[in-house]
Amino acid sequence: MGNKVLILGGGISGLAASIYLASKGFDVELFEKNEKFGGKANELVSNSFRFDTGPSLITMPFVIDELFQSVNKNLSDFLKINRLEILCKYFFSDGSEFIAYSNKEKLLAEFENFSNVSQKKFEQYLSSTKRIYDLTADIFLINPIHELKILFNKKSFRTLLHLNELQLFKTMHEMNQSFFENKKLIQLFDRYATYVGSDPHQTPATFNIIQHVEYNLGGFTIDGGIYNLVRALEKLAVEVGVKLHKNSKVEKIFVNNKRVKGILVNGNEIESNIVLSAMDVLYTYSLMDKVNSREYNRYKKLELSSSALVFYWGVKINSESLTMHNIIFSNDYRKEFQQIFRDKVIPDDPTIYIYISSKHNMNDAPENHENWFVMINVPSKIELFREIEISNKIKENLIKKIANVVGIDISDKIVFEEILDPRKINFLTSSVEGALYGPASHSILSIFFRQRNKSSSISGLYFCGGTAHPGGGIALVILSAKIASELIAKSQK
């Protein structure tokens, strides 16, 4: 039993952890409650349309490559990952547009033309975000930050010598404002707080490493869609000997004397003294009777990240003004975040994200049609969406805004529709209140308060995934899986 690991949840982090652990010689079983693996990174196929239901952009592909290399496999034999020529196209209500090119020269020229700010200023900004990444990535992303040996090693000490460069005591908005006066540019860079489901007016500027990851390291897509990554991981897991179980709901985690003893799945008890949860941290704790740990008591008090309302629209159109990734900005960005996090209401004028994978993968939509993934950020509060009229009203507002700002009226062109709201996110992925990233990142301490990968109060319990360290996003949840797997391996020596 000591060599047996039970993994709860078949999202990207759970699958990645199963591969890492199997490669280390563990007997691994993974349990997924749904009929498909993927978790939030799933797909919807209906009426000749295909949609990625969650993540839509690949960053730091070397993290994925490293996972495949760990079991002596070539990533290129499983997936084709392509660098995007255009990262995103931004639309503002006054009619102005900005194209974020992948090519650095074109990007800097676009910045200068758009804002009359010198290219040198932008290079300084991107260099500052790279500097933060270089100083913090080893501690905050790659290693288990809660382990004392990591916090007090030489690299960490060198980082402490450069605290002033980490922008710990500024918010993302304040740092962006210190570089630029142009409000549109500030809004554009503030947007990256949404990558961690947070408010740029509260999120530490340290998180501006996200801009470095996207602009300096690049944004990528996968031939056939993001879900092909899940397929590749499932195939790889089977090849390395992982026992995968679909339609297998974990109903209980058995704990005795603060030690994991096993789980209850579909009414069957399975023993093991090592359990790795790749599910929502709060939901994981709810599976244990009378849990009273310091970790849980602290974690449950944290403010939740934002959730999402997504419309999957099959649209009879060939749009020329849109690219694969598009943003239509709110007129009042600060108000939008206040409504999401302070007032806990659906924003009056939400920023709209439109992802059209058929721009790259032609088979994702029928001829002369496109597949529109249309998303807005909303509070993690499932009761807001109990009435279908809410979604219908928002739909009308979004269609109107797209027509007014982009000049495309799709009111009579939607031939297919499905909706994902916080209630469904909660049901499908066991994400408490539909929160996409667990706790919000609204203080520098949030980095340390995020659930550690090895429980400090329950022996044999480990965590990975978007709600545990180091956070959400495809690359980070794979890093989370790697960290947790290494901690498990270390515990058995």
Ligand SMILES: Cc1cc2nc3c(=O)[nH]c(=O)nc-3n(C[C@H](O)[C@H](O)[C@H](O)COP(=O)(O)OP(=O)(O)OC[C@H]3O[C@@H](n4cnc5c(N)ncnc54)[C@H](O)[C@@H]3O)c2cc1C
Contents of the next structure:
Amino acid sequence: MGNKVLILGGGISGLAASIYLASKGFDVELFEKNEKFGGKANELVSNSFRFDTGPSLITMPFVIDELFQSVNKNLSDFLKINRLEILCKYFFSDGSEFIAYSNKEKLLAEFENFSNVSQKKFEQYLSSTKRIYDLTADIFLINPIHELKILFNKKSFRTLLHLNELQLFKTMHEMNQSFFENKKLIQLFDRYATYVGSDPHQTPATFNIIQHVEYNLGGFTIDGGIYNLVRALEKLAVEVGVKLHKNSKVEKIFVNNKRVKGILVNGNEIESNIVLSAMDVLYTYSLMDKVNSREYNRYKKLELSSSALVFYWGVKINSESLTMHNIIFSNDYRKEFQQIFRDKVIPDDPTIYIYISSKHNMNDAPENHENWFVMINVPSKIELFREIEISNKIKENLIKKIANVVGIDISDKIVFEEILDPRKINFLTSSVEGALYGPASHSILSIFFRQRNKSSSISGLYFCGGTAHPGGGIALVILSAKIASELIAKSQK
Ligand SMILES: Cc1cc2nc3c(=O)[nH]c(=O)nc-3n(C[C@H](O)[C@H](O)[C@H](O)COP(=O)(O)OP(=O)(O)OC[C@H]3O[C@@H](n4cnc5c(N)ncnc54)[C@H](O)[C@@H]3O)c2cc1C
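After the form predicted alone, can we look at the form predicted together with the named molecule?
Let us now look at the entire complex, which starts with that chain.
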């Protein structure tokens, strides 16, 4: 085909799209502003500690596999992906604990012990989340939902016949509440809204498919760390002929008569009538002159998803009671989300996520030490983090809470520290206000109003990545790269 495609942004979605497009015969150039690829999925190596700075859990690894297969490569020659034995350990403020095992029998037994709810009830719950997945994945995740042909194909019509089962008009919380009375169980399952940076009390129950993805399809890790996925994608992109440019900040996207014409990078104009943005959607629009289209005007009004405050701590400890993924829940979950989304303040009693990759990769921390990635959800509002002291105040609270609930006092055991806050996320990845997933998923319309993968107003402009359809997270951004590259290929036929 020989047509040139310029890809803007070298996060996971940009790299994945470059491979898909090269496999289709396009001449692909990718521009990344930073000196390393990966975007939000990055790595911090310092003082003998190694941290994955962003994503820490892999789901739907078949999506990664499919990407490698598209260029006739074996994923296993590049990466070793392992199923986790324990998905996550949960700590509640009343001192109770719940271990989410991968093994179904152990998981069901743990549920029963924890809540006195019958195993059958859990199986019913998990099969109802599977049912929603089976009905919706094809339309909502795997295909370009905005293409009318897809939306009105036979399979979609069949889905519409089961509209009541899609749980479009209940929230995640309401559906969880309809299954369980136990407040802690509801909190546990409500938590999955945070995988799309959203509030379970506002997010449609359709998103309870995330539980199916994690409990039925499994949670995974990568040998050597999640960043090895980025290394593998970079290597593969080079092998299939993609021209990768680091330290290449895109400063402008040229549009003339509603047609994309090229870009400005490091002061050089590069022409192309196909441009695929794998950067934040709102930021992408800011690089064009006078955008005033319906899709943009609709998109810019959407509420943003949450952001994160992450402490990367090197800790002199061997924490036996923690596993690789741990959650310490807040006392009042509803209030926590109201503070994040309604009041736009940092929650006073945040749920704490602790990811310790050195539990699996021994080399990630020196002997008798661990690498703690300690994260809380915060509003996407850079202004809140103008003052450095704010993180120190939060740090004190987190250390106290970890000591109180888990019984581990690390106050004099932190030997290394780095902090990532919304301001820094914005600076490093151009994510508007540091939002992790672009728009929040607070209504069913937000699925349709997410940026479509092929612009409806600017010819030749395409989008992929966590802020476009179908959404954020490693698997979904690879799917978005696949959808966008298929749309580009189709437009050239
Ligand atoms: C703290 C944290 C925890 C997370 N946890 C998980 C998890 O456990 N599991 C999961 O699946 N997902 C998780 N995510 C989400 C996941 O990381 C993202 O959805 C995914 O990595 C987004 O990839 P992307 O390619 O769409 O965007 P990005 O990673 O944001 O990539 C955009 C790229 O564009 C580049 N760029 C920006 N401006 C320019 C410019 N002007 N010129 C050139 N390049 C530019 C950026 O530098 C960046 O490399 C997490 C994210 C964070 C931050």
